[in-house]
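Presented as structure tokens, the chain that follows is alone, the form predicted alone.
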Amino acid sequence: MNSKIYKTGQMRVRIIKSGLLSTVQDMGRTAGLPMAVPVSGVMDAYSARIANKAVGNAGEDAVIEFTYGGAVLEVETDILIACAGGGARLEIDKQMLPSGKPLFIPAGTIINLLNKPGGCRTYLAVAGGWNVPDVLDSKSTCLVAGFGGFEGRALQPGDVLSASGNLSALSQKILNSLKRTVVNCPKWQIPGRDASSSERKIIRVIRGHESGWFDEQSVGGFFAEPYKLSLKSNRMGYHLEGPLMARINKQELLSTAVTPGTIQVTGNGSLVLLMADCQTTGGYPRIAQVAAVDMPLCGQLQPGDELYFNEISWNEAERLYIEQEKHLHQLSATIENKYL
């Protein structure tokens, strides 16, 4: 990929309505793990990377994560953006904008985010990435600690976000090809995952270190019975309603490492699926770990959704992840070839 960087005027949007929860996120803050700082980052990394690739960014550039719809943005300058994810659709003057495509939007345009059934989160990328300070090598908002992102908090009406102004060669080519006096986009589109499909209800997991602490009936139920996402769910973790786990090993677990995707069993036998803003250590036994390839599917779950857990091996989880990365790399190469 051509690594030349082009300087351009900063593209800007103003938040008119911020929606339920809107934050600036990237791929997370792993540099803070030795200091017990949560990873944070996007809940659906696949969709965030699709949005970034559509405007010619690196996959890890900062995006805005919207939870459901209800947000309204005013474009203060001409801008090149893309959206992806299952929580909302973008509309201008009652015309729906396509996802997975670069969108040239002229200054003065109002963009509405309206709820879209089947998913929870939508990602808005801008050419060059959103310009917020790096904290521990990440631009992600850590809500539980109040730092990173835009002033360490969720976005509010009146906030103005700017792009970095450093465009990749590919971003500049896409911008040049689309710039008009009206909204414009190319014919090509990056397909996203269907958030309403039945596939997203099946979450593939690897058995956790303490899975042997529970009786066979409980473990069998974990892999056979449905669980429902509770209303008591947020970016730190999902509380799951379903069969309770019965322990046969009563020993206390010393605080041990956990990560987004870890499924813990609480003292009363219920389950918590840890998500992006989770703590770095915990004292509850770990029944399973979600395969990395399915964490984006978890990020689109809504309260009330039913999900099943399907056991796979570490080797299978690794193979699936490598396949996904190859697919994303091929998408990048295909987009670059369009602008040679």
Given for the second form:
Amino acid sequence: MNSKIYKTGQMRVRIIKSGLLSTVQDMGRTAGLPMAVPVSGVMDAYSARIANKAVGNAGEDAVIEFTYGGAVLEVETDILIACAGGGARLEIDKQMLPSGKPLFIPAGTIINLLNKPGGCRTYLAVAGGWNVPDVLDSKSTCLVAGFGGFEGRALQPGDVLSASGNLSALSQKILNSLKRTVVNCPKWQIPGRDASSSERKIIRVIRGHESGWFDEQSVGGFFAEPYKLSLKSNRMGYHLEGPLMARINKQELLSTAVTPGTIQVTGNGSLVLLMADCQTTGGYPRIAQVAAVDMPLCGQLQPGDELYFNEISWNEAERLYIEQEKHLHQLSATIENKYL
Amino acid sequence: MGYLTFKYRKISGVCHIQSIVSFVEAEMTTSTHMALSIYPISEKAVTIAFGDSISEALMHRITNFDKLILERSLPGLQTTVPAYNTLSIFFDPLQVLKSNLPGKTCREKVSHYLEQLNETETTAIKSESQLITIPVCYGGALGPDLEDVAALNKITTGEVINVHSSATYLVHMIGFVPGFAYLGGMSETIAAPRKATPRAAIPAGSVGIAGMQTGIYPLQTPGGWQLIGQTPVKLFDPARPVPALLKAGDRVQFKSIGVNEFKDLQNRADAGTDN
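Please supply the corresponding structure for the form predicted in complex with its partner chain (the preceding block corresponds to the form predicted alone).
All chains and molecules follow, beginning with the one already shown.
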């Protein structure tokens, strides 16, 4: 990896319409966990990382996470961006922009985000990363305590976001190759992982530490029956509608650390899947943990979506995780090779 | 165990913070060298379970083990989360796998590391904890449920204040929302059930009672606790180098203040002169 940093004029966008919930996020904040600061970060890390890789960013830079369509942006300077994810498509003059590709967009262009069936969250990366201050070693927005990201809150009309201006050598090469007076992108594209809306959504999970607290029939049902994402679902967690779990062990669980992907069983036997903005500790028994590689899929679920849980082992979950990391590393190398 | 030395005393603008050096020899000798109970909670974290109950001895064991981990850093260590009876360790799996620790998987490597640490744990670990005095203006508009709490317990409001502000509380863990401390040590003579209808917005700094627990709301949130007062101290402020005022193992005392002092301290806290 070439570590030389190229200084460039600050790339900027202005938010004209902010959409349902648009926030600046990176890979999340672990430093605050002992203080009960939620990890936050992108809900679909895979898509966010693809968008970053497409613009040649070396690290996991801050991106904007949009929820469905509705947002409108004005590009104030010539800019190199990329998008990936689901729930929205980006359009300029009614022309759809491809995802998973670097896009050169000249100053003065208006970008519209329109609803797209399938998925929920779209990521917008910029060459150099969106420039917001680091708080507790992260640029993610902590909505509950109102800090981090862009002024500790969701984006609003009139907000102007700038890129850091520190381009990687790769970003600089991509920018040089695409710079025109019109919108421009290369032929290559990183394929996304967004599941189509018709596909049966299967989430791989590992049995949780208290899975033995429930009767066999309930546990059997958990792995066989569909669950539906309720309307009561947000960045903190998803309520799942489906068979209720029956307890055989009525022991009280003392509050202990939980993490995004934890599936808790609440007092009435219903399930809550914890997501990026979840509390750091919880006192409900844990039936399962979603495999890290399937969390991006969960980040794209919409209320009404039906999902099934498939059991895998911790060893398998770790193997899948390492495999995905290798794949993403390989992707970066492939893009670098295009610009040697 | 006993408190042996008062190392230093720092008096900040809004609250007193006192450092105490304590030795926790007795508990350590009985609990070391027993195999740890370790289970994964994700590909990137494991939890050590230390026991089934809430106790001061357990809390000291957890804070000491936490200290050990942070001092002799595990490769790829990101952070640790102490709780009532558990300690969770968060790490970067790729860095753990690259390490020379024995084992094939991350869990094996991390477990081995933790077991090693457990065996080398010395019997007398010096731990430093803080005694933090938090000023509270009880009753009135800042503590709208003080009279209800007194009536429920058939005592006067003055007695509620006296009981609440004369105890020393132990921070067992931080959880729920940023900077929220689970405090142990409240007298049952001032216990009160949660309100039937939760309030939509409780101001940051509100001091409340729920059942046998007392606590301070660090942020404005909805909540059902009986509010007996409010502190001008910021329990959580992301602008501070360490945003949370309290951490597991700290001790807390409340000091009754009048409404004028409350306003004065609040102005100083808002001006950022409290630290």
